[in-house]
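First, one chain by itself: the form predicted on its own, in structure tokens.
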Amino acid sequence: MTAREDLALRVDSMSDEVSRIFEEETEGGRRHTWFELCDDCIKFLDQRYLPLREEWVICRDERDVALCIKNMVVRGAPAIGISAAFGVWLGLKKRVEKGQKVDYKVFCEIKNVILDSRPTAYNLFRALQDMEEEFVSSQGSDLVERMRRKALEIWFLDFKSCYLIGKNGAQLIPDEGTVFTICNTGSLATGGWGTAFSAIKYAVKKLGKDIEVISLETRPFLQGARLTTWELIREKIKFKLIVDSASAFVMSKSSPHISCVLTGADRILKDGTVSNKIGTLMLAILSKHFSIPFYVLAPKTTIDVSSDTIPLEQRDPREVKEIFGVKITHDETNVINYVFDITPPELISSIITEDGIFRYPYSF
């Protein structure tokens, strides 16, 4: 059974165009840019070493997957959610093959290991919630297979969301001009074409728009410098790379020609408050000052309608004090290393999901 046949019974309104692209680009639901599914494991492309070298990490259970999420082998909210789903499947599969009892308590143990890996990305919580609902309804001899199919469904739905986000977002990009973006929002961060990156790709590849991308390097992990440029080169899309602190000056010199700013999101509250990579708030404030449209693109799985606050992750100070293991500060230097910031809804021109384009005041 192909991936399309496997999913057809479970996914409503599957577009022929999207399912065809999914089938072709993933080799029938077997691999994506940053992971490969095998019978007893999942292999992750270690994004910490891109673009200089490509190394793959093999994960055989939920602890391996959680470690890859925590250490940023895998990063990007949608990608984290997909990884979490397959981590649950591998954890259950391993126990069943060892003849161990698998009940709800065991499921919760697996879930909690993955849940503790990253606190901010809402897709992680949503994916684990979906897997839990499937587990509760899937007791029986086909439990492991049904959990695999659920994880595959979560992947496909993100692929579909990415394509539709790109199609919706591309409408907002003028036929020619300059687009700012931060971090990495492409296929390396998602199960498909990306979020903000998908709009860029759709605008160039499908609509023939003549745009140039300004990519922020995105300290401290340099996802823009290392990953977004890697994807832009692969897609043959024009771009220039700038350091984060150059944003204001570059905007001031180029503002008549800047079409918009496109970012992703790690969590969106029901009022349109957005948490995203550190530096996003800076871009939103600059966009307001220079009258540049500021767009956030994310799947609806990123929207948290039940919370009023967002947990913000502080990571290891060494990420700021070192670059690829080379110290650049004194050992006694104190560091504040917030890796996300919060952008208020009034600074956002539109939030784009697979369901369409939403404007302030936001109501999802």
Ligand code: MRU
Given for the second form:
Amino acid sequence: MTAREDLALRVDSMSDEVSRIFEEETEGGRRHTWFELCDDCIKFLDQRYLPLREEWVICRDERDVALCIKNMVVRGAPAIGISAAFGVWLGLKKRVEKGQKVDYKVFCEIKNVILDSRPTAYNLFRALQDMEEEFVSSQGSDLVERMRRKALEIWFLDFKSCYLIGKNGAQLIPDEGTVFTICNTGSLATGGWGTAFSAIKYAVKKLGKDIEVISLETRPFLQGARLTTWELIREKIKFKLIVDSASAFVMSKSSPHISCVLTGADRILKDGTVSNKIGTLMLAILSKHFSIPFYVLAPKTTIDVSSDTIPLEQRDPREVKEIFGVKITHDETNVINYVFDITPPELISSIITEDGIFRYPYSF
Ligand code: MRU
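Right, and the form predicted together with the named molecule of this protein, after the form predicted on its own?
Entire complex below, previous chain first.
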């Protein structure tokens, strides 16, 4: 398929305004902050080392992509979904080029490798489901090309969702003020401007609001300290970094009051229960205590209407016991390393998606 035909696909699925921004920012659908698409591979910016150094990892099949998701070279719920889709395409392409038969069983083998990478982000399941539907309806000589286009479409739609989440969310941010955020919810975590980060960016860049961001460092992987600060500096948005445990005191001391807390989500249930980065529940409880609005921003691909439970990831204790490979505690120390927590709907003021601003009781 030519670049021009790819463009037609994008224009079909996006408004003109978003399509134009997409064209400008992604070099016509070739690259985004954290990835570059090639003919037979995808390159990921290794988020484990930012901001200290910029290294790229080349992935040629589903195993490479699954490893990058597992090791958090790539992270953030929508980014995980997009990576999964391109991983399926690469896995199928590799087999077809080797002359191997590609049937539904093979598709499921590829899918299961990626499915095993991380459990919580619902976007991973949604993207694999979308790729599966495309596979089932695409048997034939153009299978690999159709799968590539489907993966591109998943990216394009996320770019659009991010923009609209930003536009909707920015309405809730006052003209001047200070907002709290946790983890990294920006372009490094998504296919576009981000989720919570997109609302901040839209408020500052498009609406000219005078906003300062308080970014939590986000132990233990330090997405806030390493990645959100990197993005805020690139966007020239004012910010301060705090350690997670300073949240209560900074909120209590802030005058004027903190305007709102903005977070992303890895999975949202139909009743509005939200799973997001560890520390989100703490912020929600604090927000209730200090009467600060608490907003969750996510695309619809994060909403799981099919289940009442959330698989919560626990990661390697070494993430807590070491910092950049340097031990900070006794070898025999036992660790609890839940990397996500669960926030009940009664602590959430609104959930913002590309479709608008939703309040309890939820009907997305
Ligand atoms: O462990 P991570 O870095 O993948 O966790 C990311 C988050 O918790 C984000 O808040 C979430 O994915 C939504 S933001 C796009």
